[in-house]
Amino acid sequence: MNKVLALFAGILFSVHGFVVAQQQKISIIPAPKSVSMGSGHFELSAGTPIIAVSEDARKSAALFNQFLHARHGLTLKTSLIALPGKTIVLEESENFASEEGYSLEVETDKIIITGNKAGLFYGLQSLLQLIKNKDGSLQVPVLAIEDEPAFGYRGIMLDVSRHFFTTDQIKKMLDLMAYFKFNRMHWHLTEDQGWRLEIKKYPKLTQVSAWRDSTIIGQYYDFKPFIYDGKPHGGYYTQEEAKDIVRYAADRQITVIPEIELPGHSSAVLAAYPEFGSFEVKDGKALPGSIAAVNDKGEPHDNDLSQAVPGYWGVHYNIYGPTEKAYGFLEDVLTEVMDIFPSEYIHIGGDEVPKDHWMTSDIAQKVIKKEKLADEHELQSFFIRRIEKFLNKNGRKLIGWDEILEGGLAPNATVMSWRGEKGGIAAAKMGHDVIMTPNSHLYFDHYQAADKTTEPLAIGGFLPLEKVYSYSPVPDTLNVDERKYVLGVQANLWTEYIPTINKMEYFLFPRALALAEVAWMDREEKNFEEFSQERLPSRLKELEEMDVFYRIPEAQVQISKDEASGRHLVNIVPLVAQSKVYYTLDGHKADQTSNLYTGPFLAPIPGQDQDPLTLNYTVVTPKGRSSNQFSVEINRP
């Protein structure tokens, strides 16, 4: 009998994570994968000392450190060996399943975080987000964690390349990827629009393709012809920016993967090294009868090469042409590239290839002759391989977007796929890895809301929170051998339409709160309701106090019939917690003039020949930022 108590006790003690987050209020994201519930707190002081005797435990307490002393005001000591007292022991193990796994204990006088290097770091992570300010008392609860990721790619992609954003920019993102449990940063580095990294050997990349004079304003098809801005834009990380990058994302458990676009994309490179391209150059002109440059309308420009790197959106028609030359600018800028990048990945793109050029270009046509290539298709692998022969030579691997399906895969090359699922469950068929980034899910320059009137200008779609939180990276069509291939999953912010790092973030957050949990946790684990209403507004509140500007999301408003009267009954849930809520009835605009909610109210009733009422309403934050309005329609009961 006492076997059976026991093991029933144990039962309700160890649930899994999101109901016991739902229970207790365990607002940790992405949520672990078990807690247990104790009773009481361990209460953190300056004199809790951090045990660390690793060299990686002494860097991820540091870490830990500075994140606890901006938001609390505190930092505590680290000591290489054990003391008397209440402390925190870092203890590493590797008898985890997973390298990143870790378990977390509190009791009332010890923390015990135990894992590999990478495992302590998102224990450490995890405990931040448990802490509470309790009356000046920081206090962290009693329980029991074991955790692990689902999948080992998570990631996010940043566009620099559109738009040119700071060192301090990207490090302030990295460290909320790694709160977050993000452990790889996509560096979008080179496009038409701009080139952004220093390649000592090509001084005019950073001299004339890091810059352009203008950027069209508004959307690309609200005006024609286009309208500038007038105001130059451009930048470029020296080679010890990005090194510095690197080292920082390093520390926080993130690999930086490089992207070099080829072979389209390309403008930017071609404005400064015409040659490179697909035709015979002569005086910075390509020689007659053969398709250059282009304008605005995609017309030939007078075959003139040297024109200024596009301030235009969209898919150009410059190319790389498939020459020595070319080659070898490539090889070179790699060779560079890798020096200043350890990841095992290198990105070479591959995606928005017109083969315009190709299909006029002397050059290429003889190339296609030659190798006995079916069509420019063929090319462009035959492209890709070359490119790859030479990464895998130095001990690289090729990922590329999932055109380089095209014409026959490379035969070592990871297919990043991002027109739906289509490419990577191609490729993962075919037994190559795959990273999943479809934009019907995971395009984070999307609009946030259905209504797009109410929104910042975004590149077009509908990605809200929701849909985000709803994507599991493995398709059903695949099976059990298939899916191995299918190494996570990964968030892209084309930066077309966002110029600034307020933009950034909005579109960013809260989104990525719901990719971190798509990455972390396993399908049937996941639970929006309890994410979006138990978890997401502590930190959303958290992020108002770390300066995120993230975008505050709609309500969670309940319309139900009060039998009593007939009349329904509106309660309005805000997802920021210790926020405010202000709202009309009458089809009037919603702002802090408005009435206050305070509570569950009656909705009146309109006429019978008279339209159904519409609720608006705007979210204010604990800091006072206010949410733009958002409308529900209150049908007649």
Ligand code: TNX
Second form
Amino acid sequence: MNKVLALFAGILFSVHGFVVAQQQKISIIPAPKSVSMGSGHFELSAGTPIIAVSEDARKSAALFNQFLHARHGLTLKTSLIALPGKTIVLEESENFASEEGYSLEVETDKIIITGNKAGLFYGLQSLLQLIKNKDGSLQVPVLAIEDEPAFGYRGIMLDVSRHFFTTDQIKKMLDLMAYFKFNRMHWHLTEDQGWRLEIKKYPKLTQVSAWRDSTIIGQYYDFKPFIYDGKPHGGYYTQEEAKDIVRYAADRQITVIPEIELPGHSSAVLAAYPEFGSFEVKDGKALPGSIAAVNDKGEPHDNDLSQAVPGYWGVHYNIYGPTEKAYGFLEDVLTEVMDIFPSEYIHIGGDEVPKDHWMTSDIAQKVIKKEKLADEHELQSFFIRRIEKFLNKNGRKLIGWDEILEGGLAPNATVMSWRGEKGGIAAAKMGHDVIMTPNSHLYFDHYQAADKTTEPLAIGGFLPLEKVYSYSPVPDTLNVDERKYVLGVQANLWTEYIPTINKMEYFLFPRALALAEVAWMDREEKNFEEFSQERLPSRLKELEEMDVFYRIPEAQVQISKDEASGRHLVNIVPLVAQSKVYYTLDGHKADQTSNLYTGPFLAPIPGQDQDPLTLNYTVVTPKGRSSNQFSVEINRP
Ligand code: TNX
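Since the structure above is the form predicted on its own, I would like to see how the form predicted in complex with this ligand looks, so please show that one next.
Full complex below, order starting with the chain above.
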């Protein structure tokens, strides 16, 4: 950067953290740590070669080219040797201070990106986000960026068990994750409602456990008794497909962390292999023994032992037995899993395990006695420790949901804190690594508007963009030593109510862009206004061009008093670049037949005995997609 700084000494100005450029606005998400704007631009053309010597650099250059071609119809040549003239130079430098950091210098005749392997890749992602098409000319503003992430773990979890997504759909998600500098995809591969990974030793997992006959319609509480759609649902990834996803992600600097749930969330497995459950099996059927037919809330759960893969949601009672048979099965499965996934971490679930079956199972009670365990919680810890030993022996580390704290944490476990931050805080205080995924701020299956009737069906909750953005992964209650155990953050996309790719994209975007800044930026540098009003709009316009079905967010509506007229002045700024706003003030529906917003306007004042007016509006994107209808009360001036 010094070179560039010296070159433009008179005209450069530097802004730390977020970027306020006077001549040109840049809209990189997540915002780089420091940006110095110059003047002028570099113009990309077919004759601009990329100089990439190392293999990593060439790989990243090839991906850059793919994107450039898809977005702008341009493919650049790559060269192994330096060339005269305008060039883009990728300098892989193993002693670059930060593992994932990079520096990016743009001059009018040269672009230089320096960093380690991952850093180079991220430098190229930033470069892609800087390209502006001005009447057919692809321009990059002169500037200098120094950048590195705040957190090493920047993840998104995708549940493919409640609903199955194809490898092409997952690749599209990985492309988008890489573009916004995420580096972990947590792949939730097993659930009560479906098993999704081919395991050679246990063919019934894909023949039986991967399919359910039918799925409930509507929300869990909509119909009692449940109404089923009568359509089989399922699917799985062959080991080759899973390996292909692992490679595809690795090229984009993303590690795929597989999750194999235990001891609960195992109904689909036990439907095929009841012998791994907590009860004796006769003639291929589990014997319920003395099991209670109602749970502690008085709800019936006798269908748990029906040996069908369930098509309804909620916490299920099926649970592996603490038996050599079950451990053997799980170790066989994990052996094949480790062969597919090079990830240091293997996630073993551990969440939401009702202990009813163990309480009534002779097999489980015998183990509790023999091992002198206090209760079923300690039995769960005993179970998980055994699995941890197996993973550690094979050079892997165990991650589990925060319930693995109950009954005692396995010695080397990393905790994913989902029921708020409590579990994460407790684990960090015990010297265990933690990943923050609190359901208060990072559950992307939650609603995006307070008025649920305006939104597609979600599981519940309310998680607007701003709330995601406000999250800070390191709780204040941790001291300096304990803070280092917080490896980073992750959002979870549970898919009970997300059966389509459009819906998946709608729930992920734009919230994933807010999360990208939570994960990459220092807390003090984040600024929601600047993010949402200065940078988000052009990224959303671009996402539409990339065929991403993001949720069109509410516009920024400012209502201020106009002193001269005594009326309210209404100013509407949409958060999608070049979109249009249509509005009504009479309380009737706003759509593309309504008033086109062309600039701030004065609102009428209703009579004293009349209700205040409501502004209804809809945002229409450049490609013609309409947002939901949004409403804002205009109080009396
Ligand atoms: C809780 S978060 C679960 C999931 C559900 C999710 C719905 C966690 C570890 N378990 O099984 O899908 O809530 O939001």
